[in-house]
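Presented below, as structure tokens, is a lone chain in the form predicted alone.
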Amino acid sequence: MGTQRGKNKGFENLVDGQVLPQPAYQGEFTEGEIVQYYNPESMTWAERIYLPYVLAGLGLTAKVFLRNMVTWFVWLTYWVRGKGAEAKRGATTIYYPHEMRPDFSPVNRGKHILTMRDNDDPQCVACYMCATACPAFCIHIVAGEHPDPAIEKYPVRFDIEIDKCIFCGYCEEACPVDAIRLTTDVHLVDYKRERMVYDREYLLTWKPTYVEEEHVYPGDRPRKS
């Protein structure tokens, strides 16, 4: 059971005699609960009114737009002279998912998966190393005692808030048993926020593409909440 050490100190959770630091959480903590983390630092005046950051975002969007327009105009002047191949084009729109970008890096970090043992059980031993290493605090694990005496623990729940993930790969590096991997699959969008939480069962499903009545769902069909 966790104990509160102060607003900015966070919680500490005793697991097998070892103290594991937990991110700051305001309120009572229940063992096994998937908590919502918060930023304890107070916001500045500029952050509270939002307007400077809204204008900064609009300025960045306008900068990219104008840069693309200039690039297209330069390309058009080359194209009129029959030298279009010699100039760079501006940004183009593709018809996703019927068209895919061909320039994704082969080492791109995308969708997470959990590896499995020979009997289809998760390879994960619920050591909390990935959750501890995660800078976005988006991994939540509930551990349980494994029926096999040779395996100490297993994840009863393993949730990743994919909309908070920054795809740094720290979880993959921290895992001592190669239980979590980041694939090159970049198809992570969804229409409902509830489906942006990937649970253990979903992370153990590796279907790359699902086709249903001529509709292609990259990265498997949209999940039902």
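Here the structure is a predicted model, which is why all the values come from computation and not from measurement. By rigid core we mean the largest C-alpha set that fits within 1.5 Å across both forms. Positions refer to the first chain, counted from 1. Compared with the form predicted together with its partner chain:
- Rigid-body rotation of the smaller part against the larger part between the two forms amounts to 71 degrees, from C-alpha fits.
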Second form
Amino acid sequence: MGTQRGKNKGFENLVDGQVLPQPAYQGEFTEGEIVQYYNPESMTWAERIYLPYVLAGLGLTAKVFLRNMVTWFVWLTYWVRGKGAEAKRGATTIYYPHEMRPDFSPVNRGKHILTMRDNDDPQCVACYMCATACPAFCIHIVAGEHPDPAIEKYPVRFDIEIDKCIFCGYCEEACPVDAIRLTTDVHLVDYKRERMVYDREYLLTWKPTYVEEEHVYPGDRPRKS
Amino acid sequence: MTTDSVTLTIDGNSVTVPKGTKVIDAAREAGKNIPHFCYHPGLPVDGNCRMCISDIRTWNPRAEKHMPARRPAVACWVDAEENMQVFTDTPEVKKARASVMEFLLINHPIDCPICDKAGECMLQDYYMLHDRAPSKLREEKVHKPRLVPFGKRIVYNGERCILCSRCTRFTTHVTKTHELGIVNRGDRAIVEVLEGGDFANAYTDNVADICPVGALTKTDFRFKKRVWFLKHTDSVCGGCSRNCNTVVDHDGSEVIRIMPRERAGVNDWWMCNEGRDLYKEHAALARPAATLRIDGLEGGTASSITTWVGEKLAEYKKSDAAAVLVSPWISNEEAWLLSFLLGKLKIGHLDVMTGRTEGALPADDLLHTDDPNPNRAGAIAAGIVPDKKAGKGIDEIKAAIEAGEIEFLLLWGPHFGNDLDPELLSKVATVVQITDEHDAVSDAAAAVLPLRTWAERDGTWTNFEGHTSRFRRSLRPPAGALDGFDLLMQLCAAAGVKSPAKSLRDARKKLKQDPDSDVRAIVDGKFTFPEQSALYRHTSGAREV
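Now that you have shown the form predicted alone, what about the form predicted together with its partner chain?
Up next: the whole complex, starting with the chain shown before.
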């Protein structure tokens, strides 16, 4: 049995013919026996004196430093000509939050918004479909009677616990009136846990502007006039 | 073959029903639910929605064969006949039903997102089962009055209405108040409160229950909760001695609404508005805390107070100076165990209190009774009566308290104030109050133990006609509130009396088995009281039950 396992490093004590260390409750210890429970030492001589590897690490750091420095200098020549965005930057890090990555996917799911009617009322009719579909139970709605009988029902409160949200997009999918959408904004940070509950007024930030061309999707056939 | 029953086949299953039964009822007997909107077992047949359309073939004895149906017929209108053949889901029937659904949905505004009925709407369910096709209508839908108040409790939306006439038949045939009617013709027909009258009878909320769509909704439940978030627990209404069987719809911590549950012979399908509002009274209840007051000191835990009360009861064994008054809100099991305990201790001054009177409603032919307490009959039948030899009834106990003869008084349950003046209780040395409601006496009684309410415990109540109904725990009780039966078990242990039952379940079993107890018959639902008026005569003296 043990031939395959014996080849693995650190399992040298498990080769054929050797007696495996027994747990204490199964047998009695004989006097003076040393039971080895940990893996045997497997470092090489060069590893054990550390110095070559310390030097190798310093070399790697120096290499990256020099490479970045050269790249920064090249970038600087572009920057003085006002073309900083065209050249490669010296480091891959960015200075968050003053600088943010522009390369999020346009379909990335982030912070929610509630869409508005023309008079800035929420489009939402408080049907609780999003709260029902939500697998994280992070949407809390209180419905109320709208003064306009044509609308009838609207959310008096609409709270999303954004720190509980898993950004699955089910709320967006369940909404029958296109009232909730997920934006690409992922910068959802705060110092207070209480402020991670986004209320109706904070979510009501966007009014869709309907442009005729926007409704024509690439796959659509041209309409017959 | 008898002449008063007929045998027919429903989808190949043979079923025998009494003569005059409608095919839809016979199908239900055979375990087949024929879809329907306007049919309701508690209302006369109307047959206008055409949803229960089925292939019904009668037997022609001369030709000795089943006559092929020329067209499908409505199963709620046709009487079951001998040897009849009914097919409820052939392809033709399904096609006909899909067409009926299409007609019903022509002018229906699909406003399910804002409709309170969504989730328990028959139109939604049957659309998914029988239609599932998009609307072919290209014209604008017909607009009708929306948000029309029908009295203070009901809102009518004419656009959602499918004109099944269940509500109008309810007011015509059940309450016999004739408030609602269908006016206008064709696609302008709407339900209206007739003659400018007010829709304000005591049973208006039932029309919202029986409305198969969201045309009639309750103002009390309006936008409160979507129905799929509700948990349903079987319960019993304690608003009067009718004991309407109910379903308590709650979310675990508070009751959202109370709906009637079908129970033949008790409330059938209906329930009054006041009973539905009982949950508000329950939510506003001031709850007592376990307290023991001895020699000016106050304190104690529930278990230590229970032991103290039990030992006190044992002290007054065979004594003439102890009396027990029980509220008619006690459950049968609790009453049975309490009367057993007091019987063993030979405490004979025991009676049922008048209980609640503030919610009293005028008795009517439909449901209301004049006693706004649920379980007077069950408590009396379970043995909460004065001892036949020397026991004092409530009036005599009152006189004895006035005379200063009572030293120990146990008040079980709320609403004793209609019998006893709280100031009168200062003449009693030891008052023990076991209740679910904090009142004037809770601040002065020697011992107070908090009880669970009807919504927080299990038990049975028996109504004034002897029908027993079981209520179940729906809400989580507040911290410290004790289950009445468990408390009595502990009292038995503290008083040194061996309890005849190990648990509530055991007690319920024993109640049925105990041959000496009248409750046996009550639980079986066969008990009839010898004289109903005697039951509600709150007079003193032993009562023969």
